[in-house]
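Just one chain follows, in the form predicted on its own, and it is written as structure tokens.
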Amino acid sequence: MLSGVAAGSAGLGGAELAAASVGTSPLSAVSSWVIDLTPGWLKDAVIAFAGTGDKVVLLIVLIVVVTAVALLAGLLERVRPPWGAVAFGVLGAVAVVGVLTRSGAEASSPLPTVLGTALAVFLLRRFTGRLRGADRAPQAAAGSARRTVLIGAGAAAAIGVLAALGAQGLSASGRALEAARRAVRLPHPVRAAPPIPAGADLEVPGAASLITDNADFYRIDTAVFVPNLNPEQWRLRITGMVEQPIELGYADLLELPMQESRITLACVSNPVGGDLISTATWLGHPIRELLARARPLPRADMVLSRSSDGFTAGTPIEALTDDRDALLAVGMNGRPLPQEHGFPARLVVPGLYGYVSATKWVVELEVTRFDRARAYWTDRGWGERGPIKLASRIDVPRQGQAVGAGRVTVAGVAWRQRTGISAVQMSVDDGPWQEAELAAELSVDTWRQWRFDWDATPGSHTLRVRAVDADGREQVEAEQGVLPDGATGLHRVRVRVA
């Protein structure tokens, strides 16, 4: 069993190390393939359980599966050769298929997987062959042979783990990307975001900040390993139902007039009271101006945006051509886009959940129709258009938190992008709704902070919040899960008052 794990570890580590220079990482490709094949309900369950750690959960599951296969391969090769080697061969073949299913796969893409599989098979047969030889040797020689195998297998396993961990750091494309990002100088916007009005940030400790730091911005996407896109080689194509197809590079994009906009993005997988929502100051070029240059045909009603990793999102064309600040973004909170948030360019569209609009690492905008093209998530049972729903959240106090009797500050955020928030109301123990204090509005496309000063009495209490949008609509109280187009219901927390 140790021989199998050691051989598998060395093979996987060798493959990842080779992929740092040429071809595709088998772990990355298989992970992405598994995401594509996983049913929507299971993905939703994983996100609900792990949040932004969903990819860590997937990697752990894959490593457990590979380890189990390696254990079995070691046993089989020991007692029924060559079936252990065959097991590794099957695992390698599955990985090759996963590599070839990725967007942009080339003839050289499976090379690291093939080399890693060959190394695993060689080491497995070498270790188990020595063990079988030890069975026929005198006792002293057998013990020496087994110790040799033990030392060799341990060394192979350690080297494999180190190689896999070091592969990302040694990646030539990763080093080039980091250097390219550091060299980027964002242009000054021709239309800067307006100053933050006084009173827009209530600065309640523990509540969501008005603008989310890049490091804290939520991340939900289908890329297990972040794509490495060199901006010098990046191209965006506008194709499909247009009179004038367009292609532009990163330097071309940076020369276009830029504008700053503060926009709150939300994930459709965000449950009631969830944290898969954040706000940033984005810098980008209006998508409507790019589409105007391409001149979409009158019958077009959707833009299918495509990521470099093959992900697609179908956005209603009116959301990209009306007066909202839909951007092809290059900057986030005053800096070039972080790699994990779409560098060198991504889409940012107010008012729509990210699965239909917020494509990262975008490389193509195909103007088409909803009855002609299907996007990644709509093919998996989610709604087509994804408008963000009116919602609110209690940030402080937290669920189950103990607080002292007396005046307690309850605070959080509410949002309805493209419409705005006109009121937030609190209810204690299902009592009457009471008006909360609203912070000044940053814009209709961002969340709005609120606070409520509660005279808390000893005991256990349930706090509920609801929002009212600028059109007078109250937040839906009926509970619905995130499928197919976003959760509804009122956030509530239970607190203990000493």
Ligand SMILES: Nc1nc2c(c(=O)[nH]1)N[C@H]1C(S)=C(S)[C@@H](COP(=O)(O)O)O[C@H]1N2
The other form holds:
Amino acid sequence: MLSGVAAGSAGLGGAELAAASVGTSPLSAVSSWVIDLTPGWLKDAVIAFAGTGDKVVLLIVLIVVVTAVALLAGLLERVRPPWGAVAFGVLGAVAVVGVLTRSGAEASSPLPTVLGTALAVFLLRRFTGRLRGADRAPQAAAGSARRTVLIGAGAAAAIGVLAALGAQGLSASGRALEAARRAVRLPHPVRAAPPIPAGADLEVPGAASLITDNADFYRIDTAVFVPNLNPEQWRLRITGMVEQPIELGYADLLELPMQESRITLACVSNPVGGDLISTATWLGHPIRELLARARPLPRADMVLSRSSDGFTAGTPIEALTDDRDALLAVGMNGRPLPQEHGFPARLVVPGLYGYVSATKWVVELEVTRFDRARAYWTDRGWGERGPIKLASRIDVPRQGQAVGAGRVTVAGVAWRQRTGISAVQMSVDDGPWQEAELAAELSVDTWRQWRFDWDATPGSHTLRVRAVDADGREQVEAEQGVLPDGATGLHRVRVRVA
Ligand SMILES: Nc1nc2c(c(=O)[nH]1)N[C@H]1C(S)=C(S)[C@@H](COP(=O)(O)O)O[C@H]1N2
Ligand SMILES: [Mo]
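Okay, that's the form predicted on its own, but what's the structure of the form predicted together with the ligand?
Once more the chain from above appears, this time first in line as the rest of the complex follows.
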């Protein structure tokens, strides 16, 4: 069994190391393959249990499966050769299929997997062959032969694990890419975001800051390993139902007039009171202008944006062409997009949940129709259109927090992108709704801070918040889960007052 695990570990480590310079990493390809194949209910269960640690869970499951196969291969090869080698061959073949199903796969993509499998088979046969030899040898020689195998296998296992761990950091393309990203000089916007007005940021300690730092911005995507897109090779194609397909590179994009917008991005999977929502100052070129150059056919009603790793989002074409200024973004809070947020370019569309609009690592905009094309999540039970729902959240005090009696500041955010917020109200222990103080509005596409001075009396209390949008519509109180098109219900927080 040790022979099997050692050979498997060395094979996997070798494959990951090889993938740092050529082809595709089998771990990354198989994990995204598994994500695509996982049924929606299971995915939801894993996310409910592990949250954004879902990918760590997946990697652990993969490693457990590989280890189990390796243990079995070791046993089999010892007693029934060559069935252990066959087991590794099957595992390798499955991984090759996984690699080849990824979008953009080439003939060289499975090379690391093939090399790793060959290494694993070679080491397995070598170790178990030695052990069989030891069975026939005189006792003293047998003991020393077994020790040699033990040391060799231990070393192979350790080197394999180190190689697999180090491969990501060693990846030449990864390091070169981060250097290229840092070297990017973003153009100045022709339309800069107005300065933040006084009174827009209430700066209540513990409450969400008005603009989220890049490092704190929520991250949601199906990518187990962040795609590495070299800006020199990156191309965006506008295809499908257009009179004039167009294509542009990163340098071309940076020459185009840029605009700055403060937009609050939200995930449809954000539960009531959740933190899958953040705000940044985005720098980008209006997608409307690019589409105008491509001249969409009048019957087209959707743009299917596609990322380099095969993710797709279906956005109503009017949301990309109307005056909301949907952006092909290159900058986030004054920096080139961080790799996890879509470098070199992504879409940011005010008013729509990310899964139908905010494609990161975008490489294609296919102009099409809702009755012809389906996007990644709409194929998995989520709504076809995803307008962001009116919602509000209490940031301070936190659930379960103990506070002193007397004046307590309750504060948070409310949002209804495209429309704006006209009021936020607070209710204590299901009592009457009272008006909270609203911060100044940055834009209708940005969340709005609010605060409420609460005269807290000793005991346990429940605070509830609700918002009213600028059209006078009240936030929906009926509770609905995030599936299929975003949660509704009021955020409530229980606090203890001493
Ligand atoms: N390529 C790609 N883009 C993607 C996704 C993805 O899985 N892959 N997820 C979308 C979803 S569901 C959301 S909510 C936003 C999140 O963007 P962020 O990670 O920058 O916050 O990205 C969108 N863009
Ligand atoms: Mo999302």
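Residue numbers count along the first chain shown, from 1. What you are looking at is a predicted structure, and each value in this text was computed from that prediction instead of being measured. Note that the rigid core is defined as the largest set of C-alphas that superpose within 1.5 Å between two forms.
A movement of the C-alpha atom of Val86 reaching 2 angstroms or beyond is seen between the two forms when the two forms are aligned on their rigid core.
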